[in-house]
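Only one chain is shown below, in structure tokens, and it's the form predicted alone.
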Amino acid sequence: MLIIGATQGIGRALAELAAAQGAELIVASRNAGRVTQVAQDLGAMPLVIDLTDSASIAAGLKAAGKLDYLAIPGSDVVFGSFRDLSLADAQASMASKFWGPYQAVRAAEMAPRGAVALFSGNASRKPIGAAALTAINSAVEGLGRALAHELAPVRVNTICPGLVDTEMWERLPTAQRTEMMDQAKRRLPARHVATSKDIAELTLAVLTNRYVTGTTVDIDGGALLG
């Protein structure tokens, strides 16, 4: 299992529990020093791998050889409404999140019966005010479920989270986040937000199914209901 992106958040609680289960890990991410520790410290094989520089994805991917399962939770999106985001910003975030994994996959070389999970986010029904982000999760989406028909029988499914309590809002002042957080678990049905281990189970759960192909999963407490 190749995952990009697992020195934090999700990718990193997907290779822990990855590895807990005997796994034979690779683990990618662009920053060196901390990839080469998540390696040493689950006994799996490092990779640098920068989603927004081609040549990385190729060397990395070819390095990694022959693949029974990808993920790429990884990705570096600029949040921002759209009179107030670059067009620079946009871009990037585009580059990062949806022309990354579409060309890490498609380098990629993977077991006849293996299975790949993209990952979006749920502004993509539900619009929170960052129309870029609206637009990539969407656009990920749509390349999951392609993907899933043009590569079978390898098996293509997209993940969906809501908000995950994860490092990205440690920019944030604590009193803001502990807030956040809050609010959201008053408003959501499960009265419960997400770790990133809740989004990782999932996605060893959709990877490891047979019979999930061409989905997206939603994991997001509830949020789409209202």
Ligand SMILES: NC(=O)c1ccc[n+]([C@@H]2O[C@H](COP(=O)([O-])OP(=O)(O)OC[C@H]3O[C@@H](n4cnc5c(N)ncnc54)[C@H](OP(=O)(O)O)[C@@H]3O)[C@@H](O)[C@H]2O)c1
The other form holds:
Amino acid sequence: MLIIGATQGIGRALAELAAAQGAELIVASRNAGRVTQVAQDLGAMPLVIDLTDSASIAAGLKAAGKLDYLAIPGSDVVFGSFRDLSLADAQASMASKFWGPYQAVRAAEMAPRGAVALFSGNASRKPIGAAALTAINSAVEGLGRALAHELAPVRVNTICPGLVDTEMWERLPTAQRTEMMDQAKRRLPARHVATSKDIAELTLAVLTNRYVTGTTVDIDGGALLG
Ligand SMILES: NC(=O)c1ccc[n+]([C@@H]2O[C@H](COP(=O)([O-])OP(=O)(O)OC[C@H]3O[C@@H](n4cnc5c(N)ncnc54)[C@H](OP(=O)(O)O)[C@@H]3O)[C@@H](O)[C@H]2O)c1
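Now show me the form predicted together with the named molecule, since the one above was the form predicted alone.
Below is the entire complex, every chain and molecule, led by the chain shown above.
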């Protein structure tokens, strides 16, 4: 299994779960030092792959060789409203979260019964004041459906999380992050905000279940219910 974006958050949790189940694991991100550390921790093979760099994607996927499973939780998205976010930041976000995975799947040598997990986010269907993010997540979900059709029998699914308490939110001041998580816990029908492990467990189930393909799998505590 190759996980691109395995140094923190959902990708790291998926790597820990896969390693615990004895998977032959390759961990990747754009940061050599962090990838080496995770690989050492989990007994995995390290690879540097920068999803915003076509040459890096091509070289990394070639080095990875034939894959049963490919998961791509890696992305670096800049949040901002339609009016406030610069075009450069919107395009860079699309490059890392859509065009990076697009090129990675294209470069991957998948085993015929292999499976791919892409990652979107429920801003695709529940706008949160970040138009570029809604567009990117929608594009990823469309890509997942199309690839399930075009790459069959390789299975392709998109994991669509709602709010997940990962290191991604460390960009917010601590008090604001805590308040956001507490509010979500009170508001969500599940009365729970997902951990990375919650998402990793579902991802592993989707990757390994032979009857799941072409789906967008919601895991959001019921957020889409309004
Ligand atoms: N957390 C949430 O609330 C939430 C909600 C909805 C959807 N999602 C989506 O779920 C996915 C995982 O989220 P997360 O919260 O686990 O993210 P995260 O904590 O920000 O982790 C992102 C991972 O991607 C890697 N990465 C970033 N840019 C990269 C690049 N250009 N090339 C290769 N790797 C790159 C990072 O590693 P390095 O820095 O070491 O490169 C890191 O391992 C993302 O697509 C995110 O948009 C998350």
